[in-house]
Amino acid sequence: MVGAACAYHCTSAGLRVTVVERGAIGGATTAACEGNILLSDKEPGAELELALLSSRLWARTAQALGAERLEYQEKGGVMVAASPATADGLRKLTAVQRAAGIDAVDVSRDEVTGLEPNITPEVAAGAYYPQDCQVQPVLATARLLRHAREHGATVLPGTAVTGFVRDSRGAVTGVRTDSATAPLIPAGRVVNAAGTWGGELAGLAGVPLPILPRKGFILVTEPLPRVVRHKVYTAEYVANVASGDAGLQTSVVVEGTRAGTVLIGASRERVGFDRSVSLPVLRRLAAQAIGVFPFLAEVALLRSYLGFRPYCPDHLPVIGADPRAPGLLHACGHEGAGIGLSAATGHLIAQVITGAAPDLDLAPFRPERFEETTV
């Protein structure tokens, strides 16, 4: 998705673009997520500023391409607190979020039930976030790339980058690939939008990025009537997103889709690229979901799937030009927020390449920050 957003915004800015995709379009992390465009899980800071810009740009993109064609839904989010103590913490969070520009509405237990009639009566309180949205991630990726192709872009699926081309000054001037028909692709700028594999690609250019895979599972139920109206999750979800712990963490996230299925997450653990299925993790996710929506105990599961989020140690993506390799830019490391943050990322990358003043200060996202030391 991030690469597609870069292509969309760069072609819209009049740039000639080639997209090199190792596998199928949207076939990796993009296909293993829920397509969320969230503000509710952000605390004040650089990521929230990026998310606010991206939220506005996603709305603009949906208007330009057609919301239905992206399955763009302004569904809203509901965060619930199970105890008075957690409710107090949630109230403090929403207060600072409102001050930072998020529309966060404190709601009582009865108001939570009004928003989600099938939720457990055991909730203490909640918060409603009307700005939270969603797209169908693979569909939206394809639509963005179709728009880019219509504006002159070339898209090369099934093509892996194997190295970078450098000039006599060491500047990046293109990439080498494993394609027999396009083994060398020259470029004035190269954007690393390889997601979870962004660190590996950066390594080929000799510029280390500490991007690591963070594994997660999602459960999918049988199709149902409209039983979950919003994205619903517990207050613990925000803490898990911000955690740097490598061990297993789970916090319930439940939301419906247009097809009628209900998606249940979310787990997080750093175990490399281990794709094995863990039944204990799936059972824990199911039990936590039943705790929030008791009716799910009688619902059949169709399947589960897993993916790898591109984790950065400071929980900020890497966006912008890399001074260690002139000509190389990065747009990766968004962890679980890549869909939501992709619009702003692509927009900012296009601004950097065209020489326009970026709409946000890119210093917090600079690629070389991990090598800097504090004196």
Given for the second form:
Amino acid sequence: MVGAACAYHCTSAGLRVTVVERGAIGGATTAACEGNILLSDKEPGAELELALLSSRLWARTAQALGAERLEYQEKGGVMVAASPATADGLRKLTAVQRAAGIDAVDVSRDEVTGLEPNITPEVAAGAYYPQDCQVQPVLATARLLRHAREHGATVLPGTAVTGFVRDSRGAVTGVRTDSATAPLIPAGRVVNAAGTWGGELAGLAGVPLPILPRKGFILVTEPLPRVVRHKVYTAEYVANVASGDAGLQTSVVVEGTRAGTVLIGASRERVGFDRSVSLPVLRRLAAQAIGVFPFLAEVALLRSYLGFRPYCPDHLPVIGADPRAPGLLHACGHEGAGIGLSAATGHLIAQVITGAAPDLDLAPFRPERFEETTV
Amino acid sequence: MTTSRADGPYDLAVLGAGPAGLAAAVTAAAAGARVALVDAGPRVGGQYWRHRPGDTGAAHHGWAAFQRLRHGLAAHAGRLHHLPGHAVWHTGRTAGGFRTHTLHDGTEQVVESTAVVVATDAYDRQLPFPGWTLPGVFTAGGAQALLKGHGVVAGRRIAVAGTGPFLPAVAAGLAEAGARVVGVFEAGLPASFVRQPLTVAANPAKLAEGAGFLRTLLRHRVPYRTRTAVVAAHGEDEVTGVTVARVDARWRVVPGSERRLDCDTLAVGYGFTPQIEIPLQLGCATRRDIDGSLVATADARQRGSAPGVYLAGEVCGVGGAALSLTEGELAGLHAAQAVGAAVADPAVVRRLVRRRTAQRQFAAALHRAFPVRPGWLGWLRPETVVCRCEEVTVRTVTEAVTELGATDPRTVKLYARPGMGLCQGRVCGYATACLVAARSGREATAEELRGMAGRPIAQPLPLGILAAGDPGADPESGSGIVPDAGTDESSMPAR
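Would you mind giving the form predicted together with the partner chain, to go alongside the form predicted on its own above?
Below is the entire complex, every chain and molecule, led by the chain shown above.
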């Protein structure tokens, strides 16, 4: 998704672009997520600034390409608190979020029930986030790339980058691939948008980038009528998103999709690229979701899927030019927010390449920051 | 979560009680192993020996073999436990072996074992064509299951179509049960079969069985037409007729050969798709078999590539009941030996291996005689539904390839949802893979079929049953927001 957004914004800015994808378009982490464009799970800081910019850019993109074609929905988010103590914490959060520019509305228990009639009565209070949106991530990726192709981009799926081409002064001037027809792709700039594998790709250029996989499962139910109206999660979700703990964490995220299925997340584990299915995690997700929506106990689980979020130690993505390898830029490490943050990332990358003044200060996202903090 | 077990884990869990599973379970128990025979059906026998209580077996083939296995089941009842009505949804590995999770009577039942034999059979392979989703269109296997399991004849005027030796068997059964079978329309030309005389000569019983079905059809004056296909079904709310057409060697319709035929029922089958969810869950290697199906790879001892996993029957290559029995027996012998029961008699193993070789050659010859040819793609119209669960049409699949640049079926699935509905691609997976590959001018690869076949949950499972196994679940209320362990709820962390 992030790579497609870079291609979309760069071609729109008049640049000539080649997209090199190792597997299928949108086939990795993009295909294993919910397609969130969220503000509600952000706290004031650099990521929120990025999310606010991205939220505006996504709305513009949806208008340009057709919201329907991306399955872009302004569905809104509802965060619920189970206990009065959590409710207090949630109200403190919404206050600082409002100050930072998020439309966060404190809602009472009855108002939560009004927003989500099927929710458990055991809710203390909640918050409503009208700006939270969703896209169908794989479809959105395909649509953005289609637009890019129509504006001159070349897209090469099933082509892996095997190395970088450097000039005599060490600057990156292209990539080598495993393709017989395009073994060498010269380029003035190379953007690393390899997501969870961004660190691996950066390694090929000799620049370390500490991006690690954070595994997550999602459960998918049978298709239902519109029983879950918003994206609904518990206040614990925000704490888990920001946690650096390697152990298993689960929090409740429940939402309906246009296809009628209900998606249930979210688990977080740092177990490397282990693709095995963990029944205890699936059970926990099911139990927690039933806790919020008791009717789900009777609903059939159709499938589950898993993926690997690209995780940086400080939970911030890596965006911008890498001074350690001139000509190389990074756009990766967005953890679980890649879909949401992709629009701003692509836009900022295009600004950097074209020499325009970036809309945001990129210092917090600079690629070399991890080396600075290492003593 | 409860665990069904006699007294301690079983040596062997056999998944599926059809010919392969039944043979494996009885053989392993006879060798001294403690065996659980796990099956979703109410009675042993699987699809092949699907029967009603008190069934005399008159309409069945190989009933004597079935009787022997049933006696074996009873004789070893002390260490062979048949668990009927247990639908397997997941098998996972434990420190000491395997844990098989089943749905039984609205609860989860777990079977623990040192080794597993996967004998999960196959289901009808479907190809879409205009009208195939109309009520009155059955799979060939579905029509036969109604007859065998419930004594119900699917319709009054029935057309049987598709390809393979299963069609005459189904048609003969329906004709004997009193239906008017208006014709068996075989898209292939099985005459090529007799060009493999050695293989055929080695399996006289199978050949006689096939000849018997054809004689039954002759007696009932049911025409058996080769190089002929049902290319469309017609009707408003249900089937009232079909279009039958002659096809060439590539299954392209011979222009002008189409004719309408009145019928109220159509039974269609284009071979079988093995159920390989459990081998895939256990990480077993798979391959594309001669018939184009994805199957789990078994070695000479019927072992899958994952340790402790044995495979028998259609799951490791479609070959019919006789081959399934042989593979089941071999799997049972080797698995029993591996878990410390009796050592298999080398002479018995040699005899079984020779039989398996002959039967596999026969199955391969059949696959070569009844291949699915790509011309069926030409029967489709843009508005023909490919995935009935999600109502995805040929047009939508084609657009995913031409407009959005998808190059493989998994990507098409992600763009357009074929295979995402209730059946999880069991019905449309093969057709979608073929359609996408054909748009790129090639055949579907094993990897592409694998992308449509992996199902971590092998069948729909109520979330409440899954959640009941969560150690953190509150058994008292069953609802209420479960606090997240280890997280301080009242404070948001600083970044």
